[in-house]
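Consider the single chain below, provided in C-alpha cells and representing the form predicted on its own.
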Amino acid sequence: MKSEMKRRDFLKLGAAGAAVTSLGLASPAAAQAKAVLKASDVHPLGYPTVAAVEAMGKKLEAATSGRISIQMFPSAQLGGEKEMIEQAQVGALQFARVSVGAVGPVVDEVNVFNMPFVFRDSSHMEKVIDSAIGDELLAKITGNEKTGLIGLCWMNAGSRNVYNAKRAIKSLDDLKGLKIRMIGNPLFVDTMNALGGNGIAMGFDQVYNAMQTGVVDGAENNFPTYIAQNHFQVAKFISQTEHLIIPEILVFSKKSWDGLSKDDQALVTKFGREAQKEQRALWYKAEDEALAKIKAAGIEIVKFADKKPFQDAVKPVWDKYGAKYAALVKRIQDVK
C-alpha cells in the first residue's frame, strides 16, 4: 500500500514538473514551444462543461497557430473534484472544472452561492454571476494564496434535485431517514440534515456504486447529471426540490499560470469569459435532452407548487452560516 502511494506521489510530482517545464513560455526563446494544457472534468465527453472547455481549446489553437492546445480528460479519469484541485495546485493539470462546493472550504466567500435557496431561479443566478458579484468572487479565488488557483469563469449547473431508490419524496416527511449523498462541504451536509434527511459527504466518483450497493439511499444533482452518470438506473424516484442552484467554476493552476506569457494569460482569460456564456446554450439543450430521457425511462418527476416548507426547514442553516454573508446576500437579492 505504501509503495503504491509513493508511486502515485512520484507520478504526480513528475507530471507537475513536466507541466511546469512545458509552460515556461514567458522567455522569448521558449515563446514558440508547443504547450498542451491538461483539462479535467468528472463528466463525460459531450457534457456541456466538457464541450465548453474543448471549444476553448479550439480557440486557443486558432489564436496561437497551434502553439497552445487543450487535452481533455473527461469522466473523472484524473480523479474526483478534490483530486483535480490538488493536481491543479501542483501544476499536474491546468484546467479543472469543479463545483463551487469543492472550493468553498478553501475560499469561504464563495460559500454564499452554496446557501440553500439563495437564488430565486437559474435566471437570477446567471444575472448574479454575470455581475460585479461574480467578478469579485472569482478574484477572491485568484487572490487567495491558499488556493493555488486562478478563477477563470462560472458555468451553469442548473438546479439540484433529490433522487433516491426507496420512495417518492412528496413532502419533508418523505425525506426522513434517507441517507443522501452530498458534496463534501459541511454546509451541504447541514442543509440535507435540516431538510430531514441524513446527509453523507462523499466524492462524486463514488456515488453510483454507493447507491447501487445501498451505502446511501440517494443523492441530489441536476437533471443532465442524473442521466449522464446513469444515476436514474439505481435511483428511480426524483423530486424537483431545487434546494440548491450552484454555479460551477473553471479554475486554472496558479503554478502553470505563472509559466504563461502575459499575452497567453490574456487569451486564456478572454476565452474563459466567452465560455461563461457560451456554455449556457449547451446547458439548456442538455437539460431538454435529459428531461426527455427521464420521461422515456418512465421516471416521474415530483414537482412542488409551494417550496415554502423546504425553505423554512433550512432556516437553521442560514442561522449558522448566513450572518457573515448578510451584506452579500442583500446584493444578490437586489439583482433583478
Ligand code: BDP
The other form holds:
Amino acid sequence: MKSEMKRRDFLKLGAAGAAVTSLGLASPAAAQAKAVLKASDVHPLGYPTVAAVEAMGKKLEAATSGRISIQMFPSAQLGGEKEMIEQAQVGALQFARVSVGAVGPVVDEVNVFNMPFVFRDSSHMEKVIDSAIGDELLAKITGNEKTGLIGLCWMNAGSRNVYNAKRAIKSLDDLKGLKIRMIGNPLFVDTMNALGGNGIAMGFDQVYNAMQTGVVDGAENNFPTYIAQNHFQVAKFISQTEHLIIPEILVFSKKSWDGLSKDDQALVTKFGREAQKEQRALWYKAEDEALAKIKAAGIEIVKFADKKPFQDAVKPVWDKYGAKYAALVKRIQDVK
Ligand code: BDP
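Return one more block: the form predicted in complex with ligand BDP, after the form predicted on its own shown previously.
In what comes next, the whole complex appears, and the chain from above leads the way.
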C-alpha cells in the first residue's frame, strides 16, 4: 500500500516535471523563474489576432514584472494550424491561435460553429461567443482530457466569402465546377460541394500558390485575409456569400498549463477573456482597411439581396451533421 502510494506520487511529480521543463524551466522548484511562452499564428505581424496575443504578452509581462512573456511566431513560422494544434498538445507550443475550423476535427462539439449559415451575421456570432454558449464550448475543450488543450477565448473573423480567378459568381450556377480550397475539415468540403463547387481541403500556407498555378480556381475567406495573404492579386472575383462565419479561437497547451502555478493560470485566463473583446476593435478596423484596399485594387464585390438559394443548397450538410447539434443550434438561434 505504502509503496504503491509512493509510486503514484513519483508518477505525479514526473508528469509535473515534464510539463514545467516544456515551459523552459529547470525544475518545479524553479517555477518562479522566467518563462517565455511561445505563441503562433498563420497571419503576419499586425493582423488583429497576432496583435491581440502580443498585447496579452505585454500584460503578462507587466503583471509578473517580466517573469512571464510571450514570444510570437507569426506567418505560419511553426507550420499550419493542424501542426500548431499538435505542437500545443505535446507542449512544444503554448498559445495556438487558430480557426475554429481547425479545432472541429479535434473537438467535435465546436463544429456547431462551423455549420454553414448557423449565424445570422457576424454580430450574431459575437453575441453567441460572448454568451454562456461560448463559455460552455470553451469548457468542453478544456474539460476533455483527450484534447490536450485549454480553451482560452474566441476572436472575430467576420464572414467568409468565395473568390476565384475565373469568373464572377452571381448565382449557385456560377460556382459549378470550380475547385475551391477549404480548411481541412470534412464539414467544409461537404459545404462547398453542396454549394455546387468542388471543395478541396488544403493547408492555408499553400493557397496563394495553388490559386496562382491553377491547382485550385479559388478559395473562401474574410476580407482582411483576402488582402493580408495577397489572395486578391490572383483571385480577382469575390462574392459576398457569407456562407461560413467561423470565429477564431485561442487555445493553450494543457501540458504546459499543468506546469503553471494557479496564480499564473488565473492571469492567462483573465487576459484571454480581455483579448476576446480587445481583438474586436482591431478586427473592425482591419475589415474597413481591407474593404478600402479591395476598392483601390478595382475589385468589385458581388453582393446578394437574397442568400436563400445558398442557404437551401447546404441542406444536405445540415442533414448529415446537424442532428447532434439540434439543441445547441436552437439556443444559438434564440440569441437575439
Ligand atoms: C483565416 C483564419 C485562419 C485560418 C484561415 C484558413 O484567420 O485562422 O487558418 O482563415 O482559411 O480567416 O485556413
